[in-house]
Amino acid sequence: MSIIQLQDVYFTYNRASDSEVRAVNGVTLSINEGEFVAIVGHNGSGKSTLAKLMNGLITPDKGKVTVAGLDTANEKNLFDIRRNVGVVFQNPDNQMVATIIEDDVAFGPENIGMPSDQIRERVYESLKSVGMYDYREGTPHRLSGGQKQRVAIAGVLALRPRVMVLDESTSMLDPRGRADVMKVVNDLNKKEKMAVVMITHFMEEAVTADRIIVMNEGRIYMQGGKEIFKRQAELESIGLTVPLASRVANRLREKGVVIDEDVTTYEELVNKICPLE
């Protein structure tokens, strides 16, 4: 069953002045519930443009957004839209509204007017959730990038969205701050069945989704699962890189090495070369 839909949708930003950018040309696309989606492309693709769509923070100018059968046009759905769908931004330091990290987690229960015992409950297992919650008196000017990003997903977490939406949400994160957000937000979505949709330009985060949809010019250029890394010269056409396991597989399969499977990661691709009986 479908949480998110865009139907036909267009959106083009400066549309009054002469430097007018079309960044989504007729997107159609539906995200179902406790789906995993990665959103690829490269920059000006119109991926963030998508998350932005998704939560009501913009409207098409063109086609239909709906989020639960709510229409993001209507202003008057806009609240119900953005308690079912969360969004976790690029730069952690700007969602960080408090000095004291449960303070910040609780910034949005409290803003819906949840009671104070429901808020600090949720307050606490959101930062358990995202192994933050030894850090719950703390400020967060000391933490890491990764642990500011991991706080942020438990501000979303707090008002239990249908759909968390990570808009870029590793890409100022070290490999390691990136490897731990990615494993909240894989066990959210394995584990607490959440809808995830990932824009990114890693593609080793995408391999994990559901599905991957990549992004060209405003348009869906091609989606499905990992089979889609075997076409790597379509994707470099575009400019996007696969993943390293992908390209050795892919090259290896030119050398007439048999790989029959879709491999993405170091992992899989030992396996099928030297399979242990």
Given for the second form:
Amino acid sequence: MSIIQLQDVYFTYNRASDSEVRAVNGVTLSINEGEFVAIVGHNGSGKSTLAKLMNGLITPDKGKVTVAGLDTANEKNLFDIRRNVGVVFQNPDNQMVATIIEDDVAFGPENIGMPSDQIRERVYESLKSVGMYDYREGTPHRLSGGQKQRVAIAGVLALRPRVMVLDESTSMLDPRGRADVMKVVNDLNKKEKMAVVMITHFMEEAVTADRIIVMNEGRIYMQGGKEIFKRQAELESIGLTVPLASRVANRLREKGVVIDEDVTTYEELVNKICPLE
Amino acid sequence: MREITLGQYYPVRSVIHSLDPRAKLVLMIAYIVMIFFVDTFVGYGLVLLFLLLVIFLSKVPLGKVLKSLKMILFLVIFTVVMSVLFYNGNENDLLWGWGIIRIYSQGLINAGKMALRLIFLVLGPTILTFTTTPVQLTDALESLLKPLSYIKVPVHSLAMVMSIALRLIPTLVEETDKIQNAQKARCADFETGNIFKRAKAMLPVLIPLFVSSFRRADELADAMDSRCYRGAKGRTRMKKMHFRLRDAVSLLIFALFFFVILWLRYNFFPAFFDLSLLTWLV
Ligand SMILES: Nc1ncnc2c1ncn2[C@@H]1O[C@H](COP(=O)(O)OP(=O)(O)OP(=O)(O)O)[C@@H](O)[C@H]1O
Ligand SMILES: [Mg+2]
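Could you switch over to the form predicted in complex with the partner chain, since the one displayed so far is the form predicted on its own?
Starting with the chain above, the whole complex follows.
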């Protein structure tokens, strides 16, 4: 069952002016219930534009975007669409509304008019699932980037969306913060069956996804499972770096070593190479 | 990094902290009005006792409260000096005179009262901000001004703007620091030269700050929209403000106190208690 559907979507910034930018150029894709989709592409390939199209922050010039059957072009649907599709953005500092962590997480549920005791329940639950419960009465200002981003995720979770879109939400974090956030997101996908759309330009972050969509110049350039990492030359031609383990495996294949499974991580590589001889 | 505190909230649990912020805001305004009715030292003594009691109950160290008076120290001294120098009194009231400088005892008394009035005026809001967070204050303001929304004043939006501004201040201060350091690394000089030179040196800091603030505002608006924000419509709050018995009691106690102050001033019901007995003290 698909939740988000994009049908031949086009989007242009600053339309009918000198600085016209075609950001999305005829994209058709759907995100299914419980799925983990990674969208990769280098700078300016239209990933953020896709994210904004998915919850109706912008509406397509041509084509149609629907969320749970609701058209994003109809303003009356936006409220329900945004309850279904939560978006976590890149810069955690620009997503916080309140000066106290629990107040910030409460912002979403407050907007949908929940009774106060229920809001508190949800806020605590969301903070627990991102491991930030103990910080609830503190100020976000003192947290590390990874912690701030987990609070931002909790803020989206508190609305219990069916899809969570993360637009390069780990790109400003250190490796530790990135790992923490990735773990939280993977858990939500596996345990809560929440669909995840992970937008990134790190191929490494895409390896755990069920499906990888590669964007280039506003179009879907390639899509599929891990097997796409074998198409190293094509990916590199549009400015993407294939994970190191896949590169090694690809090189070995060129040299005639038989590695038939897809190798994307260091462990997989070790497990593949060591039994050979 | 610079430590940035928003306002000066002192986070402890106390009766004063737990009062409804709306009650505290109303009390603070009433207190300021009351100060203008005090005109005797007895009155100021009573207000001082009252404030000491409140500070004690709030568990905020007295030293911290007094420290916040530092910023008006100059103003107080200036006011006292001016009003002593320019007081035109009766010649047989003259304490000391030299050339055109003449100091009258009534002038000294007036100056003292004026200084006390200033100090007490500042102490009210000070205690309020020590015991109430900025968010509580904006919430209280929104709630108290709600009637105005019936005449189409955008009370909710104004309160939201205020609370977002409060939220963004530390971020912007941090960013200013960052940009300033980046400029310093390129040999920009912010510390020397006259005020115009320094202001000019700030320009390359302010422009990027301005640009990035707009970008920030844009992103924040997207984030708020994404979290189903649609203004006051249908919005509830997690932390509801509750007007409880303790708030009613506080208001009542304050009303009584205000009454005593007015009584001191206007001496109504003189038959009941002759206040002139008290005024000889001064
Ligand atoms: N608000 C805007 N106004 C004008 N042009 C824009 C705007 N936002 C993005 N663009 C342009 O649209 C194109 C696609 O941008 P988009 O932000 O979707 O790319 P992206 O894949 O998210 O890139 P990045 O990796 O840098 O985040 C780019 O050429 C960009 O310059
Ligand atoms: Mg982007």
